[in-house]
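Shown here is one chain on its own, the form predicted alone, set out as structure tokens.
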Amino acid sequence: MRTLTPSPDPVDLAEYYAYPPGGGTWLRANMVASLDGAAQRDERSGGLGNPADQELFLLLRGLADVVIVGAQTVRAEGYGPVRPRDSWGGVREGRPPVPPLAVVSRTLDLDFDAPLFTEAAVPTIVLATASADPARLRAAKERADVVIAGDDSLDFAAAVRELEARGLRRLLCEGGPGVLAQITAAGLLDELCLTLSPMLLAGHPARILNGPALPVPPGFRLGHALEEDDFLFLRYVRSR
């Protein structure tokens, strides 16, 4: 074992969290958890964070080409469209001003008149299935860029291929736990950015992955560990 001694010097987060060079597709997830593994506090992940976690949350959006999020998380967290941030500096040079949100929804139970769709600087993407209600599907196509990936359940590998075809290769998943479990089960997760919140919650909240046990758990190696105000910011990269 060895110590991870915190340095008093600030770090360049954009450098620490830069996507790998080369232009290949890379799917990272950004999640937060308490010390006892809870992914939510009062049914929201935002209750676990701090200002540094929020800063990182926004930066990771700026670095990404597209932000993938489940419809349940959109509703629970009150998602709106991604807004440009002065703090991004030049990380989006040569790209649209913001990444689009790609909302995962099998039932299309979404408010297509909400700002998430009507005020988005870049059209919101909806990742849907062929079995979706035709009327809801027509409503989605009026407000969003709809990607059909799978029949009754979403085929995440097919969805990623469709995003790649749109030139969206730096992918960021913000959950929720059900979506992240499916992405991981499909073997698509390359990186996990995990904020460890210094709280103990008990109870029976969801973990950062909420799904069946994985027959062969993927292994990850520690990319880096950062600290601020007793929060740990861990970056794990999948072992190949």
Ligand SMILES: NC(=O)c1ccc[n+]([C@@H]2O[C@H](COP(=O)([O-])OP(=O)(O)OC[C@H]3O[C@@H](n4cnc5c(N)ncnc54)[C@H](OP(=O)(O)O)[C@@H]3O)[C@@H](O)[C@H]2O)c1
The other form holds:
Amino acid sequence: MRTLTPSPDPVDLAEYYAYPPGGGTWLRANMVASLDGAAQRDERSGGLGNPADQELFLLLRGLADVVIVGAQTVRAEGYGPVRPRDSWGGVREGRPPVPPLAVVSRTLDLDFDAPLFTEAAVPTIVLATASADPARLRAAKERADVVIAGDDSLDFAAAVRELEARGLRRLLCEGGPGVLAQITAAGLLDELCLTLSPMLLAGHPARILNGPALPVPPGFRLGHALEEDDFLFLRYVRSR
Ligand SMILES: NC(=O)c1ccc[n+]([C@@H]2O[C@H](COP(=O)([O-])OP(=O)(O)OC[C@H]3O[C@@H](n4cnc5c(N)ncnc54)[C@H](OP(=O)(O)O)[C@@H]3O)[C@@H](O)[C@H]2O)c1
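Next, give the form predicted together with the ligand, keeping in mind that what was shown is the form predicted alone.
The complete assembly is shown below, putting the previous chain first.
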């Protein structure tokens, strides 16, 4: 065992969180959890973070080509479209001003008149299933770039291939736990960025993955560990 010796010097976050070079598809998830593993506080995740976590959340968006998120997180957190940030500096050079959101939904119970769809600088993508209600599907297609993958349940691997076909390879998943569990079960998760928040919550919130036990749990190696205000910012990369 060894200590992780803190250095007083701030780090260049864009460098620390750069996607691997080479241009291959890479799926990163960014989640926050309390010390006792809660991924929700009062049915949301906002109460778990701090300003540094928010800064990292925004930077990871800037680094990504697309942000995958479950419809329940969109509804719970009141998601709008991704907005460009001055703090991104040059990280989006040669790319559209923002990454689109790609919302996973079976019911398509989404407000297609909301800013998420009407004010997006790059059209929001909806990752839908073939069995979706035809009227909801028509409404989605009027306002969003709809990808159909799977019949009753989204085929996450097929959805990722469709994103790749659009040239979107630097993937960021912002959860929620239901979607992240399925992405992991499908063997698609390359990296987990986990903010460990110095609080204890108890109760019965979801953990960062909410789904059936994985028969073969993937292993991860520590990429780096950063600290600010007693929060830990852990980057774990899948061992292959
Ligand atoms: N701690 C964190 O870092 C973090 C991050 C994100 C979210 N959260 C919290 O987690 C909670 C939401 O997470 P969640 O796990 O309940 O929901 P979620 O993963 O955000 O979204 C679940 C929804 O995605 C769609 N979906 C999931 N699997 C599907 C499949 N196989 N095929 C088609 N559609 C599918 C369904 O949408 P429809 O219902 O539209 O069909 C489903 O209701 C919120 O409280 C949020 O604040 C925490």
